[in-house]
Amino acid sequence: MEYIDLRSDTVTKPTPEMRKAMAEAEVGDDVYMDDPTVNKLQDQAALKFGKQDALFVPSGTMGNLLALLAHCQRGDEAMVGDKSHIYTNEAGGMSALGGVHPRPLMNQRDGTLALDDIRASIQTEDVHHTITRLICIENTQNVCGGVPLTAEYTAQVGRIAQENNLRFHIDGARIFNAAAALNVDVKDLTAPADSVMFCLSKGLVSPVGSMLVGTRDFIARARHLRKMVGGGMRQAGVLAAAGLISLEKMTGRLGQDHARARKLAAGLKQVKGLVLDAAEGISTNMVYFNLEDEVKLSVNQIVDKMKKRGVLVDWAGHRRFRLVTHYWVDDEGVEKTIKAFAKVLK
């Protein structure tokens, strides 16, 4: 069966130009630097955010752990969002490979870390403290909605880190959405970033990999850290070239994913049982939805009847779930899972 995937947008798969550039790609050895695909793709990355250097890893959760080491030493707090992706799902890398010690703050509902927030958690000086180093955000912010975070706030976040001596990290799994839902150029939402880490594996359709950008010294200790915990891949331009279609194509089509993400909460807001987040100020490409108490199916019944209907879905929590729309879901298949939960929920 052809099933439409909406469990998340990680599923997508290479387009057949990809794989056709991927077949073709010149390869070097990237740990020596010689890989020229990798190289070109570092080199647009970095130039497309405005930074001075890009390295090219193989995840995001990688990227963002590489980050914190780079930035923080043992013992060293961070701050980071208590709903944030480095929080909840990168495994504890930060604690248990690098030994640095997270500030949670709350997530607000727009996805943010309230400004006052953060200003109260830097640390004092004091013997007894933890020394806070870094301030991280997250752009889109998944759990709250797959939010935006404007270029303005993210402003305002960049000057308390100036002004405090702190380092200052985005994880921008999803940046790209992000611009396209404020439409806005991406260099706006990172310029006060002292590191970026954004993946070409979601919304970009690249089959794997991340990318980190910052200072050159920032990179360069990426690096030696990326070797470290073996991430150092060698032919890796058979991956970079599908990398390289993400950053000259895909980035220019995520509106499409955006509108079909507010069709289907929009179909979805007439189906009884569901109760949906914010129905009609869907900003990106997730859809978030609870079940009513009066729905008897548990998440996993609704799963598995959705997958006899021809749709992958994922349940996000007790009684909820999160949709994501992705290049390789069509109008038609929007309708299809709109039919889907109906007939399960009937």
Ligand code: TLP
Second form
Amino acid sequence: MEYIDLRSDTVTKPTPEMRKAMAEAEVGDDVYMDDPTVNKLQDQAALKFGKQDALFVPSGTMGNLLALLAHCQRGDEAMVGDKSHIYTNEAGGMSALGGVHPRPLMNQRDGTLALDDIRASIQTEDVHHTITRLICIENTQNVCGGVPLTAEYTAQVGRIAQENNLRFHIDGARIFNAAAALNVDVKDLTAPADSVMFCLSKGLVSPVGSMLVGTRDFIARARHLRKMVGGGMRQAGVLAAAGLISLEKMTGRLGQDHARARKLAAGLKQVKGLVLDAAEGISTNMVYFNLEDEVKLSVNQIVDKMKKRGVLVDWAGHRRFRLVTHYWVDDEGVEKTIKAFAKVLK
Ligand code: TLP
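Form predicted in complex with the named molecule, following the form predicted on its own:
Every chain and every other molecule in the complex is listed next, the one we just looked at coming first.
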């Protein structure tokens, strides 16, 4: 059966054009920095973000880890959102592998960290305290609804970082979704940051890979750390070839995914038993909703029943779901999903 897969945008398989480019990619040994396709991808990524340099990494998780390790010494403190992927979904790599102490700040409903909380959490010089080194924000903020954080907000965080001699990292796994939703350039959302991680393998449809961008020195350090954690890849040009298509052709179409997410939300809002987070406020490619108490099915039972109807969905909590639109979900898929939910919950 051909499934409609709404579990995540990470499920996106490469397009025929990507597969062709991958098969024909010119390659070399990237640990020697000899792979022309990887080099081209890194140059283009740096250019797109207006940063000095970029590094191709196997995953978003590794990109964030390298950023934390490159910015911080063991025992340093990094501010992270309590609902951030870095804090909740990266197997504690920052502390387990880097000895970096997380300082979780509450994510506000709009996905931001309150500026006053950031200011209040900067450690004073005291023998008891850690050294605050880094502020991390996530854009779009996944768990808060796939919400985009504005350029104005990012600039304010950047100002706090600068005034306090702190580094500033953005987990921009879906930064191009944020840029599309806000109708701005990614540079506007990332200029104040010292480093940005973004993913090629989510809404941008590549099969594998993420990028880290920042200064030349930062990227040199991240490259060394990437080797340390076993992420030095060899003929990685076969992957970078898809990444180039992501950058060239996939960033401009994300609005379509967002429109379909809104359509999906509007349809699901009519289904009895579902309570949408923000049916009108969906701004990117994620639709979150809860089950009403009267629904007697468990989330797992719903997952199974939806699968039987050809739709793959994943739960995001005890009574909660997250559906994600992407390149391989068309209008028909959206309609079919709405109908399947209506039948399953009848
Ligand atoms: N997110 C995945 C899951 O791990 C939850 C998803 O389906 O959304 N930052 C953010 C904001 C992410 O959402 C993710 C992946 C990552 C980093 C990590 O990227 P990968 O999966 O490439 O390591």
